[in-house]
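Listed next as structure tokens is one chain, alone, in the form predicted alone.
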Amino acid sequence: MRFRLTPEGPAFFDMFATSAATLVRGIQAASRIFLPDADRSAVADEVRRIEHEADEITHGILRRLNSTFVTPFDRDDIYRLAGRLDDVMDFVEAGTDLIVLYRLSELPQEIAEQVHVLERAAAITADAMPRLRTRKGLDAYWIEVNRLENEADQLHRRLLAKLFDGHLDALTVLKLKEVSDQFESAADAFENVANTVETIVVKET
């Protein structure tokens, strides 16, 4: 394998920005599943297509990492950040797909609110990625992602309390819980991305 000996910063930064922008598109697509007249199968197909795009971007980052000798910051952190961005889209795709596979006719408002939180996390993550070039002005980003993750936690707990109050049959409860769990994991994954960014900033400044 031929290694690049010159710094490859711009390429990595552009690819991380593209990865984060793909999350924005993917979660916006997923949010359409809550529209009253949504074609849920079509929405799930679109989210799946975007998830495949996200995978390709991640693979591209890792291929470049494996062929680059001089990297803009720690190699392990590049690997970790790429994987954690990819994790977000994996969880969003899984939650969307389960809604279709389980043929859930009605979705609690809390699940729609979870995805709305994810939309906000995606937007600020996409805004933050280009600032990795200078590693400046990112404090507010990871603080806000942490706040959004706490908000997602509260929504998840509120939904669990509603699901287990006895008004739904056990099978429906399990299905809705699994969908909510996937979106909760996506919120956790956004926090993992932010934590990785914070680690990079601390190491490099």
The other form holds:
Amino acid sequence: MRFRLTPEGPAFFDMFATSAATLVRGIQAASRIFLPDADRSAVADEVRRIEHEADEITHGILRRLNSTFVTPFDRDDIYRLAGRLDDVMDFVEAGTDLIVLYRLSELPQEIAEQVHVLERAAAITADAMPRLRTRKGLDAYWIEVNRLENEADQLHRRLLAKLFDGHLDALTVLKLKEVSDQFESAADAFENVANTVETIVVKET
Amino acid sequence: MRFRLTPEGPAFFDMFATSAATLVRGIQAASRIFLPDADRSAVADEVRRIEHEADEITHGILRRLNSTFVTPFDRDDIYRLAGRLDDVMDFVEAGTDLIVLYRLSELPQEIAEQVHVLERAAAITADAMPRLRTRKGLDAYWIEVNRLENEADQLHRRLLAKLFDGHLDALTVLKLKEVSDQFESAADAFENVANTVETIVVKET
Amino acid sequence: MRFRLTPEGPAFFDMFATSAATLVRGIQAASRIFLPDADRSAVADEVRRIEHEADEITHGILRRLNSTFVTPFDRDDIYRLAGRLDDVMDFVEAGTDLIVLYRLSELPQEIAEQVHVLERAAAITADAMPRLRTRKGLDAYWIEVNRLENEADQLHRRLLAKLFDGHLDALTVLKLKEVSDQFESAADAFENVANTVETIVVKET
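Go ahead and give the structure of the form predicted in complex with a further copy of the same chain, now that the form predicted alone is out.
Next comes the full complex, and the chain you just saw is listed first.
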């Protein structure tokens, strides 16, 4: 029930590439919140603006999906891939938003490193999306995303151990944990994107 | 693979209307927990009773779905819509339940306002369900639900900022945050209901 | 679009049985963390090892699903059942992992009891999987899983009430709550497995 080459195919591939490219921009914007002289509210506003852009792109993919009979790969996979890509930006936006909301003066290095890992995951995801056309050469992508997710997980766990060692007051621990949890969820979301891509490719081979 | 008019159609529409009407009753019951003279355990018990009713209705929809060949719209959308409506009541029940479990003497005004927003979301959702039959005049519904979700989100964020400003002990902050998070999740669930309705309508146009 | 007897059928049934049997082993391993003389890091490592095994099994089911045209029951249900079984082990692993990460000296009895309930849920789930072949005699299984989920929920709620009664410092409350939440999520995941099984059976009758 799948057709390789259809007039609708390219549109979907381009939309996924645009969606991933928006993640790259959004996470780069978010990373500026860790700069010593950052205007954090301005950074959070910019990230929110990009998150709204990402919503529009996702919405566009779903509208096209709902009005298209022949799709380049399974409808469910298009639906899932669009949703997973959108999840990433939601978590990143929530993280920067909480940093401002909680007026967190000092941010542990681990949180900045978490976002740095997200930048690399976004870069290779944006790089991989166009290859959905041929479904070739994607193995290296999802292996690397899984490696990055493990790296992010270790940063998150190292931070939790530090937060809970008792040198910080409980409210500060709560705030920092919630921020770090959001970026950890963003790393998991990148892994979900990669797993969806793997599913799509496996069906073809 | 969809047929507009089928003997099974009306049954599904009626069941979704019943499901939404149950949400209206459940959230009205929950809102009584904020009354000065409320018997909070009695309110929580009543909300739990209505939540069980909602489970039964959801179960009935899924059983009928699984035993019906021709459905008024995509099986996945029926499955999703039933589940999303059910999510709302689960979160509302969890919120009132935690208020009792944590013996929260004072409840911030923002939490009562969150539930008030949920009452309005439930009312317009119940009002919209019968219109699934014709799939007409639903735009105003989901635009308003999205507006209400933003309103709920702002109340939730305003409360978090207050809770974490340091005037409350950490345990109280933890308890109130968890209660408020449940009602925020209920507002998100209403938005998911509206998004599912939008998907159904878009497929028809 | 479903065929009862296919060469692919047995493979799926065996894989689900293996998946459930892995849960039994993983949760038995996790339960050893509550022994007075337990080497907790060693227990957590063993649980993590079994969780990786479970990932491999899930991956195998999905790969086979994606490369199989005729399946013993709906593709979505196979996908969902594999994912739900996998969720259980993820939550159990997270719980034991946090016990070590947070260096929790004393563990409340309720948490050990939660894991004991999970052991029973795993045993009856493993016992039920082979009966998916005939779809017979599964009612008792999901009724019991739902009963166990309620039992786990009560343990979790009783613990929360104790944790928040003010005799513990906030950081300890946070740590213990997070551990208990993981095991509560594992119990919910068992209920989701049972609900998926019920859906599969209902479609046949």
